[in-house]
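A single chain, nothing else alongside it, follows as structure tokens in the form predicted on its own.
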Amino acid sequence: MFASIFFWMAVYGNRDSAMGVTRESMLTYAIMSAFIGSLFTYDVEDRIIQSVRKGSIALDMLKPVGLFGIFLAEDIGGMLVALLQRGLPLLILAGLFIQMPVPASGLHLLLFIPCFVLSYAINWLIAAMFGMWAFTAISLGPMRSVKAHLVTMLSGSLVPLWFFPGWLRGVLEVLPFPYIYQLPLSVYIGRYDWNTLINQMGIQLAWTGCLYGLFMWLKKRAVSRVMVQGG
């Protein structure tokens, strides 16, 4: 978090604003990005890979509970633990040494909450679908790290997309990645006007629905690959 904050301090220098975003808003963006990143704890990939590797995935699917529902519940529990262990300490440190990450307004804070929930859902669905490769691939290996870094770079976590070249920004805006970090953070600092904000939230909701549909389709295909013999 501090590395990101010092980076943006150096970028802004003596300027008060850049690309229509004030220095204080950009620092708030960096602080809240670190805060959100501390809450994005996903073990669904590891659980899928380990279950497939050990061969216990077949028995797990026979249980009278939704396997991926269990994974999601465990990850949400991990997020709540991370909120206490990492998220709140980050905000306290930022408030003591940099600035308090105050939202643009109370309404922006209220809109930030559903945006964050949907962003968590999008990121979790991407992680779950990536983990399903374990049903067909021998080993995912370093591809997991590659996927994590791509999501970080393309989601606006480190550098907001409004600093990207226009052609690249146009390509990324049709993908789900900006709706993981950039949208909730932009809502928090009041980057968008209300019409753009509602439109962006609608797109985020649409992407959540599309990814959920793709997840269910991949789940069905993955389950069909699991052969259970002798009960």
Given for the second form:
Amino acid sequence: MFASIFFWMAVYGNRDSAMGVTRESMLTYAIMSAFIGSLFTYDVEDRIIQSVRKGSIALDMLKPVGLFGIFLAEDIGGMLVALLQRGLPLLILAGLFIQMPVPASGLHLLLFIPCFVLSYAINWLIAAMFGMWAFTAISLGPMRSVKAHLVTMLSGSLVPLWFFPGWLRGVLEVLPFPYIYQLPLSVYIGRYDWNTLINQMGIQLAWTGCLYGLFMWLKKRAVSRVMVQGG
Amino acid sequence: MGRIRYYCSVGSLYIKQSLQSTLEYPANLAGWFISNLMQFGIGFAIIRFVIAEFGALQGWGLAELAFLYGLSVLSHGISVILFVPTWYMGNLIVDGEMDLFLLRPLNVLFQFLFLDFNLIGITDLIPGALIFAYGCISLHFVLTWLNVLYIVLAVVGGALIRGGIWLMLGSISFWVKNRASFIVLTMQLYDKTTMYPLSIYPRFLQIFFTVVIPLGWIALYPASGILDKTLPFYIPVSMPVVSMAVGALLFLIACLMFMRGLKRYESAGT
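And the form predicted in complex with its partner chain, for comparison with the form predicted on its own?
Let us now look at the entire complex, which starts with that chain.
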């Protein structure tokens, strides 16, 4: 987190704002990006890969609750722990040494929360679908790091997309990635006017719906094809 | 003399074996190639977008940053090829797998370092070389023999610093006996301190990364030296040479630490 804050401080130099974003908002953006990043502690990918490899997926599937319900519950639990262990200390440190990451207004803060929930859902669904690949592929190897890079770099978690050239931004805004980091963070710092904001949240909701549909479909196919290894 | 020849032949067999086992899975290699090309490609593109909006970063323009970034990725690639066994040293120590090395009539450190000659590092070198070449071309950098020598020294020195730090951290497992993995943390630290100038950080951090943990010597100072940038200190020797010396010294200390740690090695408990 501190690295990216110093980066933005140096980049802004003596300028007060760039692309309509003030220096202070940008720092808040960076702090909050680290904060929500610390809450995205997904285990679902690993969990699926490990249990397919060891064959313990069979035991998980025998339980009288939905397979992915277990994974989701575990991840939400993990997030709550991360909130206490990493998220809050991070905010306190930032508040002490850099600045308090204040939202643009109370209403923005209120909107940030559902926005964050949806971005959590999008990110989780992508991770879960990715993990499901392991049902058939057994080993994912470097594809996991491809996915991780795509999410970190194209979601605006490090550098917001408004610094990207127009054509690239156009392409990216169609993809689900910016709705993971950039949208909730932009809402928090009050970057959008109300119309754009509602619009963007609509797209986010639509993406969540689409990914959920895709997830359900893949789940049905993948679970029927799962190969249980070992004994 | 005969001993050296013997070590060379064993070393080349080790390398051959590693290469064969890597080439056994070409899809894996291709996957890493895509992954690394994307990571560094997008990473550099993002720096480019930011520079396009804000102009030079602490006096470093895009071409110079490409030079720095490329140099950093090149030394990263070399360190990934040579020093991968340090990443899972904790496991080898806790599981008692060092026994195998101790039983063979060869130097333990030698066996350890040659355990895994990681061809996959080449997939880092390619994007690194591309970005570096872009930097050189846009700077109209003339590749005289001296400059080539400087670049080689800088890359090797940088790789030794990276590897030396890994070896030291890994050796800690001899004393504390856990498998703590430090690889993600060090990678992040390396990226954040070598891909753009340290001068964006507060003064005490700059001093820290120059003197205490010499990360500045991996890419920043040698690149500054080659490109004639002003430095916050004065040393009358050219920077890549100093960088190489720092790397060699650090790696030597790491080796000594490994050897000392090995004396405390007591195999697995069960």
